[in-house]
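What follows is a single chain, given as structure tokens, in the form predicted alone.
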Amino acid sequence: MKVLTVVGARPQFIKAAPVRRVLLATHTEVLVHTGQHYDDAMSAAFFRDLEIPEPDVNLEVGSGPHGAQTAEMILRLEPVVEAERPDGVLVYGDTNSTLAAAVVASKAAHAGGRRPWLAHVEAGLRSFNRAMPEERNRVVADHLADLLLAPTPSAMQNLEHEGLAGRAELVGDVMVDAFDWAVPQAADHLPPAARAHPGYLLLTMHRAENVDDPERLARWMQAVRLEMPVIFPLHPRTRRTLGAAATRLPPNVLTIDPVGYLEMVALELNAAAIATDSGGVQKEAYLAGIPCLTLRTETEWVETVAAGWNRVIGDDDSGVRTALDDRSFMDRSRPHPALFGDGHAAEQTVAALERHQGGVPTESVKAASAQVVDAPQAAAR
């Protein structure tokens, strides 16, 4: 089986790494990087940390407005799919790279009329906020895909509500596999600023609604004016807004450059709490057993909220301090159920691809895949 995998942003590098290790044991993969994240801190460092070789193809699209960026990805990716003639195209998550690859794969046709299948990892996630570009991207990708690989039962329910259950399998979350792999390697990668300031709040922000408006970003900075250190890896987008507005940061906020994957895992494992607008960081906070404050009005990871480990702050900036002062929320001894599978989602994913390639109906494996979330969480957590 020949699979063409399309990635473009650092969350996708993380998800693709464990699947790639399993896939290459018996199959062929062509790894295509759209170049959506393109500098060393946002791209190359993650490939090194995850022990992924350089991509087979780099489209080098770079940044730009959503429409122009997605269109350029489609334009550059289509001839690659035509030249490689894969059995299928594998996409991850909810970025513009995901959308572009889904469109190309859904329209591709090889000689003789055969077309590659399209499989979507992390299918079925919904924030139910159509103002988010990510929400639109993942909905379109799900409706175009031939095989929907869902990480959680709630994602499966979302797909069922949209009439897509017949194409969906519950495989667990590949980020668990990646996190389990990273934990024993992360100890030596804690940035010096974090070593010097134990008991810190880890802060990450990159979403347009939070960081493109200087006034909104300034309010968040005031919300983290706390009696505890705040370690803040600065996303390039956030740095630009802070610089343009000459925003003064509170003295307890320590900014550092963007970090690689192993550094990020080390920061998460050693934090007192995590505040973020990232879906991936929310999930990693849960895997690390660290209370998480979501700086948004909604989350895709509703399971973490229901379990008591994630609090959606919404538009009330005072919610940050309120959450940190809540002893029950900050209590790490509370129950920590296995929400995302047993750390073998990559194997389940490749098995699902093999079944689809072999023509095995998805419905015939639903009962087996439903057992994924019943397995105990990996010992690292």
Second form
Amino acid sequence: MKVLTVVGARPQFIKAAPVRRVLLATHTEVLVHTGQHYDDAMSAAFFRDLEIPEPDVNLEVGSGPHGAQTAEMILRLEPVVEAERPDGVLVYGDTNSTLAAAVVASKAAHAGGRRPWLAHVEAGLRSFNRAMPEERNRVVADHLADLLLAPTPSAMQNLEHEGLAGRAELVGDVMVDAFDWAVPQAADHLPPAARAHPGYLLLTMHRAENVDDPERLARWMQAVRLEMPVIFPLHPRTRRTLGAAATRLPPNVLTIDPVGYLEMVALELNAAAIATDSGGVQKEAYLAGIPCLTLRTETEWVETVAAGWNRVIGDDDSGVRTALDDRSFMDRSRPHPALFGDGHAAEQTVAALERHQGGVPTESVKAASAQVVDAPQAAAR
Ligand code: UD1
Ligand code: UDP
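So that was the form predicted alone. Now I'd like the form predicted in complex with uridine-5'-diphosphate, please.
Now the full complex is given, and it begins with the chain already shown.
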């Protein structure tokens, strides 16, 4: 089986690595990087850390407004899919790279009435906040995909509500596989700033709604003016706003460059608490058994909140301090069930792809659309 995998942003390199390891045992993978992330610390560092080779193709799209960036990816990816003629196209998550690859794959056709399937890893996640570009990307990707690989039962439920259950499979979360792989190596990778400041709050922030408005970002910085040290690896988007507005940081906040994956896992494992607007970091906080404060108004990872390990802070800046002072929230002895599968999601993912070996008949596009239109639940949400 020949799989064409499309990645482009930091979290996608991490998710694709364990799947690639399993896939290559018996199949072929063409790894395409859209070039959405391109700084060494946002891209190449992950290929080194995760021991995956250079991508086979780099579309070198770079940054830009949503429409231009996505359109450029579509333009550059289509001929690659045509030339490679894969059995299927594999996409991850909810970025513009996901959206572009989903559009290209769902319209590709091979001679002989076959077309490559489109499989979406991390299918079914919903924030129910359509203001987020990621929400729009993931809804489109899910509705276009032939195979929806869901990480959690709640994601399966979301897909069912949208009439997509017939194409969905629960495989677990590939980020658990990645995390389990990293943990034994992480101890040697704790950044010096963390060694020098034990008992730190690990902070990450990059969502447009938090970091593009300098005033909003400055308010978050005041919210983390605390007695404890805060270690803050800066996403380039966040760095851009802080730099442009010359925002003054509280003295307890230590910014560092974005770190590699093994360093990040080490930072997570050794943190007193984690505050983040990242999807992946919320989940890793749970895997590491560290209380997490989500700096958003909602989360896709609802099971971490229900389990008591994650608190959605919303717009209430004082919520950061309140959560950190809440002994019962900070108590790490609470139950810690395996919410995201057993760490073998990559195997389950590849097994699901194998069931679609050879592509799908072009006819199945019609069948899939009919299923969505017929679904009585589709209007309910
Ligand atoms: C993207 C994803 C987001 C994901 C995040 C992971 C979309 C719409 N957003 O957000 O879902 O959570 O990646 O990190 O796809 N930049 C650099 N160097 C880089 C990359 C970006 O300087 O290597 C700067 C540029 O100024 C760029 C800005 O960061 O304009 C934003 O980058 P972009 O890829 O558009 O979105 P992210 O915020 O990274
Ligand atoms: N990450 C990293 N270095 C950093 C920040 C994050 O390796 O400096 C990793 C983190 O461990 C997680 C992933 O990047 O696996 C999350 O990516 P990000 O927060 O950029 O995006 P999101 O998950 O919100 O889409």
